[in-house]
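In structure tokens, the next block holds one chain alone, the form predicted alone.
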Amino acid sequence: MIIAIDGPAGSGKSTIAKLLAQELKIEYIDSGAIYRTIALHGINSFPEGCQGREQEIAEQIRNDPGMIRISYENHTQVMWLNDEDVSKSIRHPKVTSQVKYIADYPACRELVNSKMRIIARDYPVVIDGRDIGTVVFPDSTHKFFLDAQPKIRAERRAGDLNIKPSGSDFEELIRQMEIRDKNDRERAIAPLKRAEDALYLDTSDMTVEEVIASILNHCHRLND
């Protein structure tokens, strides 16, 4: 099985996507770790950083496939590089500036892409993004879009930023995120995109616990 949830930014898709597959004790696949882990091998590669590098680091990826693995332990991913353990330092800071290089690149796009339909053919799975239901699993029939109104969005980043709900940099907030959202709909790479047979969920006046909830409801329905 594969639940593939997409929609912008703030609609609470990680959120749910990670709880869901705790409720399903099933695997939950973080792409953005594998994109961080390619930008690492990028920047061991090349101490200047991953951008102009991107198709020699998606090339000496391909030409070595068994570089990056993952597996899964206690339902939580492990990231590995040249066979070390490097899920805690895909969090670093220089990591963090280098991977939009990465997840902008389609070649690196598409290695991520394969080494997740990988574990989807070896696991039940959750996995939520932009283009997960349109690009990555157009096959699969678990498909949902959450969405919720701009203002309800801006405010669940601005909890995660520490932000007030209100002022100079909430307004900031919500025009950072009308941008954002414009940019991801009209990328020409992985656009947000809901696809045609999706379950569009609107959140905005939903708990996580009625998110799930109606996930569960709709994945019962179309198994029986």
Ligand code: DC
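In this text, the rigid core denotes the largest set of C-alpha atoms whose superposition between the two forms falls within 1.5 Å. Remember, predicted model here, so these are calculated numbers, not experimental data. Positions refer to the first chain, counted from 1. What changes on going to the form predicted in complex with ligand DC:
Superposition of the core reveals a Cα shift of less than 2 Å for Gly159 between the two forms. Relative to the superposed core, Ile68 undergoes a Cα shift of 2 Å or more between the two forms.
Having seen the form predicted alone, could you give me the form predicted in complex with ligand DC?
Only a single chain is listed, so you will not see partners or other molecules.
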């Protein structure tokens, strides 16, 4: 079984996907974290940035299949780069600013997609991302698209980053999220969009428990 959860940044998808995986005792694949690990490798190799180096970065990773690894601890995904646990460092703003170049590059997308397909071939999984229900697993029968009002999404992201939800840092966060949204939705390859057969959930006024309950109800209906 593949439960595909797509949506924009701050829609709650990673929180939900993680809890859902724990509830169902299956693995959670955070596809964004794999893109981020490739970007971190790119930054390590090319300190001036990933732009224009995407092909070399993809080739380095293709030529060294053990460079990026994924493991699981209690259904939580751990990302490894050259045998170092980078699950925290891939959240650094520098990685966030560079990952766009990786996500826009078809050969890098293929690397991420093939890693996910290998895991999903052997295990039931919950996967979150932008193109899971549309491109990576279009045949998955359990698809969800989470969304929320932009202000709420920004407030959630501010909470994750320990930023006060007002003032200049918050204004800058909103600006950065608008840029990322535009990039995700307008990407030439695999843009963020709702699969026609995905259940749409606006989580703006929903608690985490309510979102999980809606998803589980829908999964039970699909399984009946």
